[in-house]
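Next comes just one chain, in structure tokens: the form predicted on its own.
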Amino acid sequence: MAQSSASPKDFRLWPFVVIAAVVGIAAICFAYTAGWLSPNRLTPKKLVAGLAPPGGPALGHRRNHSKGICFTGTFEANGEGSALSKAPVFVRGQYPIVGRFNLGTPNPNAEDAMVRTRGLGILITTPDGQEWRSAMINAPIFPVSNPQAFYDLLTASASKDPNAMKNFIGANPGFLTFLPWAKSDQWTESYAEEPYNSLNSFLFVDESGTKHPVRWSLIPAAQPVSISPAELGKRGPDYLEQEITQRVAAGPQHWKLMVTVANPGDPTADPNKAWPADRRTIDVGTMTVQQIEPERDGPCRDINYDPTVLPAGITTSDDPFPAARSAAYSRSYNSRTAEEADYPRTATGAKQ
């Protein structure tokens, strides 16, 4: 029978090849991601770049919905999330916002008549540290189905060729879904009035183990005030931002939110796709904002809403957007803290 000929120092080495040859496959598999090895793939940075406005981005800003203002506040659950999901935020109790109301626009000096959407990002903290992070906007629908037809339309529309956005429209016709609402011209007068939704869809995960696909929405207390953006113009470019201040320095806001459950064969992975209006929906708490500060010093300003950090008890589906979202947040948010100069504080304030 033959000897092996490895000595004893062989056998000390070789946990460390076996190391380096983990670490090379998770490089390779992590330079495939990024698009390294394939060009023509879809990348954070291709995405990101795709959102500048012909200028150039607005060094030391959120590449996307950057215009915005911070806002403190709690959410209050009511223990009726517990039965989808082991999540501590649905134990009933009061826990610690930090949000941030804002319109889609990578333009930061935006006049508020001039954007359709608005958003709102939310973390929520509970005692034991887990952070559910959100960012939502008041679309009922998204334009696209996936990310690849996102940065698509990013491109057909910055595009001088008079059929750009004929083509994408004819490669992606869901868009046309999203026209009625973005072509309304009535909307309402203040973040407060506004529902603000997932449109991804999550899965809540419960004390069993069980997967329930979930959307939610946040739905406002205060009645909406129809406004055309003519009107809205008439009151100034910042006005969103100033009424709301006003009325919460009159009284707090509240917004409940509702999570809405799919049944079998409704779509998870197209958010383009609206689930029908009688799916059972569950009111999991209450949300109230209590005070508004400008972002350059806000609490919000270096907060990154990843929709991706949930705590235990929720966790993402078969929707691609999360995943592409998270990529790009990260991107941007490395982006715009390396320009902190471009930005700068008027005060000296902890980060987030």
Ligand code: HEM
The other form holds:
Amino acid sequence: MAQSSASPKDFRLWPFVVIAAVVGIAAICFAYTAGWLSPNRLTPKKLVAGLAPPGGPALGHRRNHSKGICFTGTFEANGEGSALSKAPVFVRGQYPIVGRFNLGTPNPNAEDAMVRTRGLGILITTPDGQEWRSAMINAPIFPVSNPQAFYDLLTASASKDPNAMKNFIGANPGFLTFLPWAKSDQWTESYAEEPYNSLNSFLFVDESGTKHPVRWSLIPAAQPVSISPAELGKRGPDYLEQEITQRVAAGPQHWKLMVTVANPGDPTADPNKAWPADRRTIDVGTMTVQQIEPERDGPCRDINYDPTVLPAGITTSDDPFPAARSAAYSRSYNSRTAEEADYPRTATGAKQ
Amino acid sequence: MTTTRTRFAVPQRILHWLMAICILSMLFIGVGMVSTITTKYLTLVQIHKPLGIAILVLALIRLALRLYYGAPALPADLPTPMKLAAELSQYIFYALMIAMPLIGWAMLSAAEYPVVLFGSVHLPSILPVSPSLHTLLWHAHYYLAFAFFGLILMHVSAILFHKLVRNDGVFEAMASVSTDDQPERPTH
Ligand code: HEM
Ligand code: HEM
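Starting from the form predicted on its own above, please write out the structure of the form predicted together with ligand HEM.
Below: every chain and molecule of the assembly, starting with the one above.
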């Protein structure tokens, strides 16, 4: 190309049109990617906002499963899990756990007897620094089949439209299979008497690289004692936290970690569908809860029990939930840690 | 430094274009991942972390190359404000290329996340767990990302201005594919 320095006098418009076009197109692509041009995109922000009670979220607290209490303990692997996964956490040995018992409600002050869903978050660390985080609940199946349906459920239950729930159930009939458990009044009287289920499916990857679709459950050693929510209500709004504190102070509590392997064709992508009861189930070790600590200044407070924090040897499957949960939990974590001042670490001077 | 050079050295040019692609990708991956709950979220996060750390490594190499080779002088007739803007923007680019990955890494450390690059390979934590530090760094990562994108748009406008309006050789200093240095600037 002939090189000649343009004199400032012979002004040409087209170069500026080209520059504006390049910058404009780049900016539009960026805005599109960021979702600013797609008001209907289900973003983590929208999903988390959908969880909030009518008065807005409880500042400084988890946006769901907000009421909880920390614990520390161990996971003692018996070595059986190594046949399915090369994760070091399954090699025979004992690994520390930081966990959290919780209630499935966005209200940290909810009364125990108002909340059917109880949950458990665990973080297991192996000596090489790898982590396995999992957040599980006591329900046998999840109310819905995919994250969009979960958002629709939140929207329908918050809606003033009397037909909202009916329309939701029409579109998501799987919700009906969740109701017998949700409506049953056979609750237990302790966090220690509950099973906690992953519900989501993951893949265990063994030494040869073979992938095994699995779900897992923590099965309590304690005998469940059935109690109705009405009876539980009489024991006080925070009975579960008092009870687990006393129980663990009296002696450590145990759960077996049971891994269930799918048969080909089992619904791995849908936590609303249980797998048949005869599936191969392997006992891979024991979780022991040794000490309870209040959440306010406890070791679980600033942990995000993101179910996609996995060691090499465990990966996500075709189940769409873990990705959605990871995105939503991160959003919740960012909000609540930025609101630290609204949830002081010492009970004195608490604003609540 | 070699002020007679009219082009950046070949390794500098290669790194420039490689990093341009990486950084633009990072900006799009970043805003894309925080706006979706689909499985793309996990894929994008899994690219974001190792690619960001790769940019940190490349930026340090690039800084060393810059100190070693220097940069071609800007055209003598370039108005002073434009010269200042050009020089200042280079400092800001280097600062951002190094700061953004460090902030990302530190932000995850302060939030007690493992910084997994791939498989079992993970980086050590570089900060103690602290909600207030996490919040500060999270805001910094967010606002600096948009500043970065804005600066890139300005940079692209400026370089197109050099090429299309002034045609003064500044564009060729980085864009040329030829491996030899021209002895002199075309018309000045
Ligand atoms: C798309 C569906 C879901 C959404 C949007 C969602 C949302 C949330 C949010 C925002 C938190 C608080 C996170 C934090 O601030 O650290 C949370 C916690 C929790 N979620 Fe979910 N969740 C979903 C599905 C599930 C499923 C399928 C399970 C169980 C199988 C589950 C069990 C739990 C538990 C146990 C916690 C408490 C973890 C802790 O102690 O920190 N969630 N959820
Ligand atoms: C040149 C390097 C980098 C660039 C240009 C970049 C850019 C971005 C952008 C544009 C976002 C989205 C901001 C928003 O809209 O919220 C983002 C988010 C994020 N980045 Fe980076 N990033 C870089 C390096 C890193 C590194 C090295 C890490 C970690 C090792 C990291 C971790 C993250 C995380 C975790 C988020 C999500 C923040 C949230 O929770 O909202 N980034 N980044």
